[in-house]
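Presented below, as structure tokens, is a lone chain in the form predicted on its own.
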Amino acid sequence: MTISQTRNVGLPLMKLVRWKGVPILQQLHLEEQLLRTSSENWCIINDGTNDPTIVMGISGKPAQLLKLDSVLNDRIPVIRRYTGGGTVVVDCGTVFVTFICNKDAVPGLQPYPQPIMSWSSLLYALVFRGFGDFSLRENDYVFGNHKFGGNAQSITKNRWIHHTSFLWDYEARNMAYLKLPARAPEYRVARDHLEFICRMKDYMPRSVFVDRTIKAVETYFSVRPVQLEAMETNLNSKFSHSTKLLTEQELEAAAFESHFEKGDSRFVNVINESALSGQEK
């Protein structure tokens, strides 16, 4: 028995899945199914997703959160996920870390949003020790007053999930798809996206982050690596996911409604012209 194995004796089991470039929609579908149908603890680390994608929280409204003309013009996929939280643009520069746990997996942890958030910050404090001025601020992970990690959660009767999108790197042009949200953390003080966020790569290497995250998880769990293929074999293919990829028609309708509510003359003229065209027929 190794020293690591000896240290982990008596800790609850957590299955670890390491991916690279798995599409974020596939990841969210698997997470949701594990949350609702599995009775095991899981940690999922997905190192990037290939195509730029916008992911909104379960109650997110595209017209309020996105610059839809640009999103539609550039054909950027938009997903509404099964958890709460804000809106993010993810791509190959994003590292995703997810914890799916039974409510009694961490001794003394109350299965409510703020205690889970606080516990996660303790875990990541181990990861970022010696790298930047890390803290949890209003549900965000920050270095100083610059956000690099956005969190979302879902809590069921017996289980909870806490997942994070880490901005190891990002394309500045992708941030232009996002509007300034109506509800923003106080520490943001109306800064635009590029002034509000920072890149993790300026603080630590990507591989070091992943390795130190796994080491930190081992302080709370006995970690057992699992392959993606083994997971999928045990999952029910008929599970109904609440995470959805929004259709182009849904985004167009949201864009149309947004312009109409603002009284955009171009869209009002389109309505009038369409109505006249219908009368002529």
Second form
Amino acid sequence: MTISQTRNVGLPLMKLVRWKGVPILQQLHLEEQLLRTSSENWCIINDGTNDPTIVMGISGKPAQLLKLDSVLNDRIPVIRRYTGGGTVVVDCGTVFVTFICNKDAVPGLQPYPQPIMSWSSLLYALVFRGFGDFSLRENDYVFGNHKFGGNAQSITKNRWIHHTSFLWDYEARNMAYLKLPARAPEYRVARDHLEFICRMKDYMPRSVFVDRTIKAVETYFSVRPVQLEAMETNLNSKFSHSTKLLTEQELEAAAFESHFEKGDSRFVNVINESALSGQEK
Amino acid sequence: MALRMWASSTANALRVSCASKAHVSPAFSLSRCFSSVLDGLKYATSHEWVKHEGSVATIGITDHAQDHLGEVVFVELPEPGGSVSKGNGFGAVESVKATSDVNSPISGEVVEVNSKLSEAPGLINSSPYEDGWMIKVKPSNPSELESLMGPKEYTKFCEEEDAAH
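Return one more block: the form predicted in complex with its partner chain, after the form predicted on its own shown previously.
Zooming out: every chain and molecule, the one shown earlier first.
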């Protein structure tokens, strides 16, 4: 037996899916389906997604979180995902890493949000050792006090998922679609997006990050790469996803409601004029 | 030893449980020790409680569960008129970064949901057994209640679960 084979004896199996540029909606749909219908452990690494997309958490309200006029004008897709947490803008500069595990997969780990978050920080501490002042700060991955990785989770009776969007690079103009959230970590200290986040590419090469992540996963699991085509044929096409792409109508309705509630005079005048013209008839 | 015995007897009087954390890795351990467990309720291994009164059973999540989940910021509940089945999910709670399924301990028809939770999800944290109730169900098979845990059994279950991690 080789040294690596010896090390893997006794470790639970984890199937590894490696993608590049897969649409984030497709990734989220696959994750949700694996969480709910598979009994195996999975790691999905999607190295960048194709188009800029806004992804909100399960309870995200577009009017509160997004600058909807710009989002609608620029036709940016908006997704509400199945996990908790905040809002991100993702694109080809985002690297996604997802763990889907049975609740007993990691010995000694309780399937609750904080223990899972802590375990993930131990794994990524291995990844970033020697590359920057990495830590888990509240629920974010940071270098110093600048966020570069956002986390979210979903926990079922017997399984859990922990997924991260890593900002290897980003477009400053895309961050302008997001409002300052009402609920923010304390260490953010009301900084706007560009002062709060940082780029991973300033700390380590992209391929090094992916390779080191896989190596770190191998300390907990026996990793087996699998091909996407083989997986697609095994998936249940009748599965009902809760992750949804919001329609243009839904976003327009949210924008309208937002303006109306703020008493935006342009909208109030339009409504009043419509009401008056109806009365005159 | 004396202090520990005092704490244990006080805990019993207050109907609280205390889990041993001696063997837990610091990276994974939870700092909280005491969670309340009430008499008169039945408990599921997935940390939901059920209170059966006449033809209606009220369901929520336990103090142990809310404590481990953290601050609840959003609650997803079914519509009245729908059905729930034993051991299966009927809704979810969001706590900071995580959504967590809530499972029904029994089967039946949902007759009422706690509408206060949409505006005040934190009731689940502050009052998990009273104001934080989630759904009321008309049980379709009341014998399912017999397979659930009583307070002492659930207390021991929580202690063992926390000690094992």
